[in-house]
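Shown here is one chain on its own, the form predicted on its own, set out as structure tokens.
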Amino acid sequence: MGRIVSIGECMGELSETGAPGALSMGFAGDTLNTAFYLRQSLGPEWQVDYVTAVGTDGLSDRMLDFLNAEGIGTAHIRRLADKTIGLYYITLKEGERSFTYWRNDSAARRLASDPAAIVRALENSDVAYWSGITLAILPNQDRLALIEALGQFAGRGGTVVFDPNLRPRLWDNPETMRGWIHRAAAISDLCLPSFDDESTWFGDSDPIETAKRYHAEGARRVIVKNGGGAVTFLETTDKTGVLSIPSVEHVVDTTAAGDSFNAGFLAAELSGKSIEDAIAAGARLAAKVIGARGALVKDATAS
């Protein structure tokens, strides 16, 4: 049996239902979205756990009930009596989304404030998945503690998978963001950046430059997403490739496109598929997800 630990922030998601003034309530967040699709894509021989911090209030209870109902493990989620989860409101226009957030004092900002709890959460796991958003919401000392714990996990043979998911609004300034992203890449086995973010904030001229930069920083392998364009991969400096993916004709909501690609890719690779087949699986899953409304689409798989 294998075990995957996904680390980050799950938030309450408010979205319009179509009826005037009516909103629906759900739960999402980049690393939670990937955990959700990993759980749907992997067989029962894999355990998928989520690591975060929540409050002790009713909304936090509801979130934990949701995770448990979806088969995502909650044993390593810390509960803080003086906090609650963050919220965001999603607005869609022609399939593209924008967000309004209420998260400045969310419990998840303290998810790594107990380093020993992070170490316990990583014990007996095979893969640890995290993102630049996970890193961005933490205070500096907790960022260091999380990176140290993941570095030790990697040193024991664990696989660390990192999506930079660059969100400069969460950082003090772009220079700080870039510095911490470099540190995160250095202890990650696999990086899954998105070229549009990387070209904007790191000045990369093309996806292969992005891949080579992350490899030079310490990532053993890099998969560069490019919206609906071709996916670039680098396994070693001598082994790179570009794989075209089918265009998606019907786009409803691009929320979780990258998160679901990551899940489809990882699930396929963990099942023994080649890197090319795993990229194709990630693209198929992402296409299904963006063809429906919301971050979490039930019964969406790469098959």
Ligand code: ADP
Second form
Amino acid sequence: MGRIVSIGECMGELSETGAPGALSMGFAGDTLNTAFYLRQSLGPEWQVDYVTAVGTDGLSDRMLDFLNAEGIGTAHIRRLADKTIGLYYITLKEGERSFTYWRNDSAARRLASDPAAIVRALENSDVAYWSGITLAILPNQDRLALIEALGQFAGRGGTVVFDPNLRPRLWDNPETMRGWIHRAAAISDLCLPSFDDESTWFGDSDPIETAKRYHAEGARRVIVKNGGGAVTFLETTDKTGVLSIPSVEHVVDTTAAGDSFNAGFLAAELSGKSIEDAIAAGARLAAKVIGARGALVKDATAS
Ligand code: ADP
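Pass me the form predicted together with adenosine-5'-diphosphate (ADP) as well; I've looked at the form predicted on its own already.
All chains and molecules follow, beginning with the one already shown.
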């Protein structure tokens, strides 16, 4: 039996349904989206756990019920009596979605405030997945504690997988973001950036430059996504490659494209596939997810 933990923030999602005054309620967040697709893609020989902090209120209960119903383990989710989960609201106007967030004081911002709890969550795990958003929402000392815990996990043979998911609005300034993202990449076995963000915030001129930069910072392997463009990988300094992906005719909603790609890739690698086949699996899963509305698309496996 293998175990993957995904660490980060899951939020409540309120969206307008189109009917006057009616809202629908769901749950999503980058690392949760990946956990959801990992659970869908992996067999029962893998346990997928989510690691975060929530409140003790009814809304937090609903989130845990949702995770449990999806088969995602909740044993390492801390419950904080004085906090609750973050929320976001999706407004639909002429088919375009815009997002309003209430997350500045969410329980998840304290997910690493008890480093011993993180260490316990990583015990008996094979893979830890996290992102630049996980890091962005934490106070500085908790960022350090989380990086240290994951670095020790890697030192014991655990696999650390990191998606930089650059979100400058969650950081004090872009320079601070860049510094922490590189510290996170330095302890990661696999880094999964998206070229669009990387070219904007690091000035990379092409995806191989992104891959080489993260590798130079210490990430062992790098896979650079690029929307509908080719995926670039760096396995070792001597082994790099570029794989084109099938085009998707009708893109409905690109929410969670990168998150689902990561899950499809990881699930395929963990089942023994080559890096090329695993990239193809990631792209197949992402293609299904962007062909439907919403972050979490049921029954969207890569096969
Ligand atoms: P993010 O969602 O993190 O910004 P990308 O936009 O780079 O990530 O997309 C992640 C993956 O989703 C891509 O590698 C690809 O497999 C798939 N994807 C995204 N947009 C498209 C598209 N327009 N056509 C086909 N595949 C896409």
